[in-house]
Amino acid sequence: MKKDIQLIALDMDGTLLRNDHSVSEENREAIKTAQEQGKAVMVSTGRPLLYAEKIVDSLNLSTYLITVNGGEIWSPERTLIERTIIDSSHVEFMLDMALKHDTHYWSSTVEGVFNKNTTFPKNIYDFQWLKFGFDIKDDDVRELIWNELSMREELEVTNSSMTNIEVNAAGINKAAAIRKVCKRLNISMDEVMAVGDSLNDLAMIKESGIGVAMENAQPKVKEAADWVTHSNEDHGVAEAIRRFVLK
């Protein structure tokens, strides 16, 4: 499968990053070589900018950045291009569910990042909500909450691990954000290689010219991918870049 890949879109956690949240030298080298060969390398993450920026900057990436699962798109100069928030009434509903089932919960807002263990905002309507998340160890409770959320057409429901649920506004996902970046770069989705490991990567893996799943990816992600690379602990990103992109 040889395609003329112009843009490499990389998830962070479980993909670009090892389990200790570091980037291996092999991955750094492959990214550097791809950029030297004129390819754009972009991070597409569920993290907010606050928790992604330092790692992205360390890679000297010179293109766009997608954060909070596509809820925000940033320019190469790190100015905001687009932001989509969740209606506060849905956040109120999700917070009620989290409290009712006594689950861990967190959220990314424009104003900051909050979780169950910090002071969660009292007045939900005073904040701009980008993403709401649950972490649920109990499979039955997780399935129940997932099904409840999936019935709400205004919400996009995914995960970034087998025990969590991540919620954005409907239509907000990494693939939709990458399509917008492609338009700005004047390329097609067929010229994109996307690499990821979780359900929040599924759309970009399905829609890109080459969709690559990590060896440590969730089963649904592996099934949808064109190819499965090594694990995040074994420089899987570098392996995919060498195989499909580098001359």
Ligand SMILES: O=C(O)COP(=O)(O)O
The other form holds:
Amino acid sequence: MKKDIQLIALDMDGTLLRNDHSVSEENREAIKTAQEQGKAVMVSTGRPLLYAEKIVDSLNLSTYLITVNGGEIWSPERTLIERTIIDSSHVEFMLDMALKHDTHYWSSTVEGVFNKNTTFPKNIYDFQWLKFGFDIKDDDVRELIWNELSMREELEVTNSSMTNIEVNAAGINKAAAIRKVCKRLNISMDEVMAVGDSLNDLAMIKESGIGVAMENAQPKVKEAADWVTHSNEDHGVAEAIRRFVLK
Ligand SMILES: O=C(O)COP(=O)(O)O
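Please give the corresponding structure for the form predicted together with the named molecule, as opposed to the form predicted alone shown earlier.
The complete assembly is shown below, putting the previous chain first.
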């Protein structure tokens, strides 16, 4: 498959990062070379800016940044371009579900990141909710909650691991955000290579010119991908960049 890739969109956890959350020298080198060859390299993550920024800065990426699964899009200068929040009434519902089923839960808000073990806000309506997450070991409970959430048309339901559920406002996903970035860069989705491992990467993997799944990706993600690269522990990002982008 020979395509003229201009933008590389990389997921973080399970993709760009090793399991210890570091970036390998091999991945750093491939990203650096791609940028030297004039390609834009972008992180497209489920993480909030606070937990992505340090790693992104260490890579000297010169283009846009997508955080909270597309809930926020940042300019190369790190000014906010777009933000989409979840209506607080849905957050109230999700919190009730988490409490009822005694699951772990967390949320990224504009005001900060909270979870079950920190002080989770009681005054739901005073916060701007970007993403709500559950972590559920029990398959039946996870499926039940997933199905309940999927019935709400205003919500986008996905995951970033086999045991979690991540929820954004409907229509918010990494592919939709990349489309907006492409418009700004004046390129098409066909000129994008997206690399990821979880369901929150599925849309961008399907819609990009080249969609790459990690060796460690979830089965559905591997099925949808054009190619499966090495694992996150084995510099799969560098391998994909060398194969599809570098001259
Ligand atoms: O949602 C998360 O926190 C995981 O982020 P990721 O999308 O970069 O894997």
